[in-house]
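The chain that follows stands alone, in the form predicted on its own, written as C-alpha cells.
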Amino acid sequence: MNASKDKVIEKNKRYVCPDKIRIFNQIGIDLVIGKREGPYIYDLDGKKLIDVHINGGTYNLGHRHPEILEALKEGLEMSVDIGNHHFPSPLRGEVAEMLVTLSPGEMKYCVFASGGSEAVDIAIKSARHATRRKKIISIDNGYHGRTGLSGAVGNAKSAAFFLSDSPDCSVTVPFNDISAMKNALAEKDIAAVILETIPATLGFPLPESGYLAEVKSICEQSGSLFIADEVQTGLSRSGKIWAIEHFGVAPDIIVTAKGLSGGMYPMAAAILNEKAGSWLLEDGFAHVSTFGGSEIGCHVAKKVLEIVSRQETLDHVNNISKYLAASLQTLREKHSHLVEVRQCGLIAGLKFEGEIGAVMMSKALYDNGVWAMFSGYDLSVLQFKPYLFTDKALVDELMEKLEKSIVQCAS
C-alpha cells in the first residue's frame, strides 16, 4: 500500500466509518477510489477495476458520464444555484412534468429529495395522510434506506440498532408470500405497502408471476397504496424506464434516486398520483427539503432522463441483456459453484454454494479486477449490476474474470 492512500484509509477509520473499514478489511478489500472513467475504478495504487456494483445504480450511465459532465458544466455557468425550495423553478418543473410523464397510471405530482432514503420518508408521509393509517408494510430484509421512516422498515434488525422499531408503525412479511400479505392487509389498517420491485439487498429475488399484481389488487381493496421503491431498479436498468412495468402494475408512488443524479449530483423523489399528492394542495409548507429539487441537481437530472428514456438506449440494454443471460447461463452449466442466476435485464444476482459464497466471490473479483458487492442481507447472493452501456467485449472480458474467480473459490 503506498503512503498516501495509508494515510486515507487511517484518516477515514479514524473519523468516518471506522466499523466498516475493518469490516473490508477482513475480507481483504482495501480499495480506495481515485481515477474513474466509464465502467471502470482505479485504486490510489493503480489497480483497474470493472464497476459492476455501481453503488446500488447511482453510476448507472457510467462514471463521469460526458453529457452528464457537460450538464453539470452548463448548470454551473447558468445563472442558477441550489435554489430555493419555496419558489418556483423553471428546472424543477420541467424534471417533475418529465418523471410524471415516464411513470406508469395516472401520476400527477413530484416531491424532491437530496437522496433515497428521504424520497421514501416522503412516500411513507404522503401514503399516511392520504390514508389516515400509520402503518407499513414492508418485506422481512426488505432495504428502504437509513433515515427515521425509511429506516423504521425492511430488515428488523437494522431497524431497532436505533430504536427505529415499532410493531405500530411497520409489519414486515416474507416475499412472494401473497397469503401472508393478504394476512396482513386484511386488518385494514395499513396506510401502504412498500416494496423494492426486485429487493437489491436480499439478493435480487425475483417477484414470482403475478405476485406484485395481487399485492397491487389487494392493497386497492384494503383502501392502502402501494409504494414501488425503484431506487436502485429504475431507470432503464431493466430494459423499461421503471422495473415494475414488467409486471403489469401501476403503483400510487414511485420512489427513485440513485441513478438520477447521474453520478454527480444529488438527486431523488417521490413520484405520487393524485391521492397520494393531495396533501400538497392543503399544506405546501408541510414537507420542506432544502437541497431537494436543486436547479442545478435538475439541470442533471433532465439529462439523466433523456438519455434512459431514449429508444436506443432501451433498444441497447435488453439486446446487451440477452447476451449477458446466456452468457451467465453458459457459466452456470460449466459450474456447480454457480447456484443460481436472478436477472431482469441489467440487474442481476448470482447465487454461490456455501452462507458466505458471495462474500468470497466478492474477494476473488477484486484480485482478479472486477468489483461486486455481496448482499447485504443475503451473504451468498453478489450483485452483479453492469452499467447500461455494456458492450460484447465487456461482458466477454467479465465472464472471463467471474469465470477465474469462481473457479478459485471452488477449489
Ligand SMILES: Cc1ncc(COP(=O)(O)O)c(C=O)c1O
Contents of the next structure:
Amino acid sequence: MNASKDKVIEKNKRYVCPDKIRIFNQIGIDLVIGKREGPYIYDLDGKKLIDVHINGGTYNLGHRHPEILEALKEGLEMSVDIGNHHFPSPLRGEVAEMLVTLSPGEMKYCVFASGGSEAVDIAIKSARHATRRKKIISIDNGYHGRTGLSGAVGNAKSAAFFLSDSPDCSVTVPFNDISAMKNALAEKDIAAVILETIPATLGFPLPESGYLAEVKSICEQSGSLFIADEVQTGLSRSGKIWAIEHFGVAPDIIVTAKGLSGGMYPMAAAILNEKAGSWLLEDGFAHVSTFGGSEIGCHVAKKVLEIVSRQETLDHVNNISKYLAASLQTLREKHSHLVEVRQCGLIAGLKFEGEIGAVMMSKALYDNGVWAMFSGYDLSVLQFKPYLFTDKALVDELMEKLEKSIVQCAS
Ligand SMILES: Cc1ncc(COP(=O)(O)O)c(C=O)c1O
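What would the structure be for the form predicted in complex with the named molecule, given that what you showed me was the form predicted on its own?
Next comes the full complex, and the chain you just saw is listed first.
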C-alpha cells in the first residue's frame, strides 16, 4: 500500500466512518477507489478490479458511460442547474413522462427524490394518505433504505438501532410465505406491502411461481397498495425494464433510484398510480424536496432511460444473461462449494458453503481482481451483478476468477 492510500484510509477512519473501515479491514479489504471506467475500478495503488457490486445498480451502465458523461456536459452547457422544485420544468416533465410510460399498469405521476430511501419514504407516505391507514408490511430482513420510514421497515435490528421501530412499520413476514402474508393482511388495516421484487440484501432469493401475483391480489382484496422497490432490480438489469414485469404484476407504486443517476448525478423517484398519487391533487406542498428532480440530474436520467429502454440494450442483456447462466451452471456442477445460483437476467446471488461463505469469497475475489460484495443479511450469498454491457469475454474472465477463488475458499 502506498503512503497516500494510507492517509486516505486514516482520514476516513477519523472523520467519516470508523466502524466500516474496521470491518473491511478485518476482512482484509482495503479498497480506495481511484480511476474508474466501464466495468472496472482501480484501487489507488493501481490494482484493477472488475466491479460486479456496481453499488447495487448505480453503475448499471458501467462507470462513466460516455453517453452519460456527454449528457452531463450537455446539461451544464444548457445553463440549467438544480432548478426550483416549486415550478414546472421541461426536463422534469419529460423524465416523469418517460418513467410513467415505461412502467406497467396505469401509472400516472412521478415524485422525484434525491435518493432511494427518500423515494421509499414518499411511497409509504403516498400509500398512507391514499388508504388512510398507517401499517406497512415488509419482509423479514428486507432492506429499503435508512431514512425515517424506509429505515423503519424490513430488518428489525436496523430499525431498532436508531429507535425507528414502531408497531406500524415492524410487521414483517417471511419472503415467499403466502399464508403469512394473508394473515398479516387479514384485518384490512394495512396501507401497503413493500417488497423488493428480488430482495438484494437477503441474497436475491427468487420469488416462487405465483407469489408476487398472489400478494398483489390479496392487497387488492384488502384495500392495501403494493409497492415494488425496484431500486436494485429495475432499469433493465433483469432483461425487462422492471423485474416485476417478469411476474405479471402491475404495482400501485414503483420506486427507482441508484441506476437512474447514471452513476453521475443523484436521482430517484416514486412512480404512482392514480390512487397512490391522490395527494398530489389535494396538497402539492405535502411533500417537497429541494434536490428531488434536479434539472441537471433529469438531463442525465433522460439519457439513462433512453439507453436502458433501447431494444438493443434489452436484447443484449437477455443474450448475455443466458451465457452467464450456462457458465455459472458449469461452475456449480464442478464445485460443490458453490451451493446455489439464483439468477434473473444480470441479477445473481451465489450461495456458498458456510455461514460466512460469501464474505470469504468477497475477499478471495478481491485478491483475484473482482469486487463483489456479500449480502448484508445473508453472509453466505454473494451479490453478483455484472453491468449491462458485459460481453462474453468478460463473463469468461469472471468465471476464471470465480473458479480460482472458489478453489482457494474451499480448501
Ligand atoms: C432495495 C433498496 N431500496 C432502497 C435503497 C435505498 O437507496 P439509497 O441508498 O439511495 O437511499 C437501497 C439502497 O441500497 C436498496 O438496495
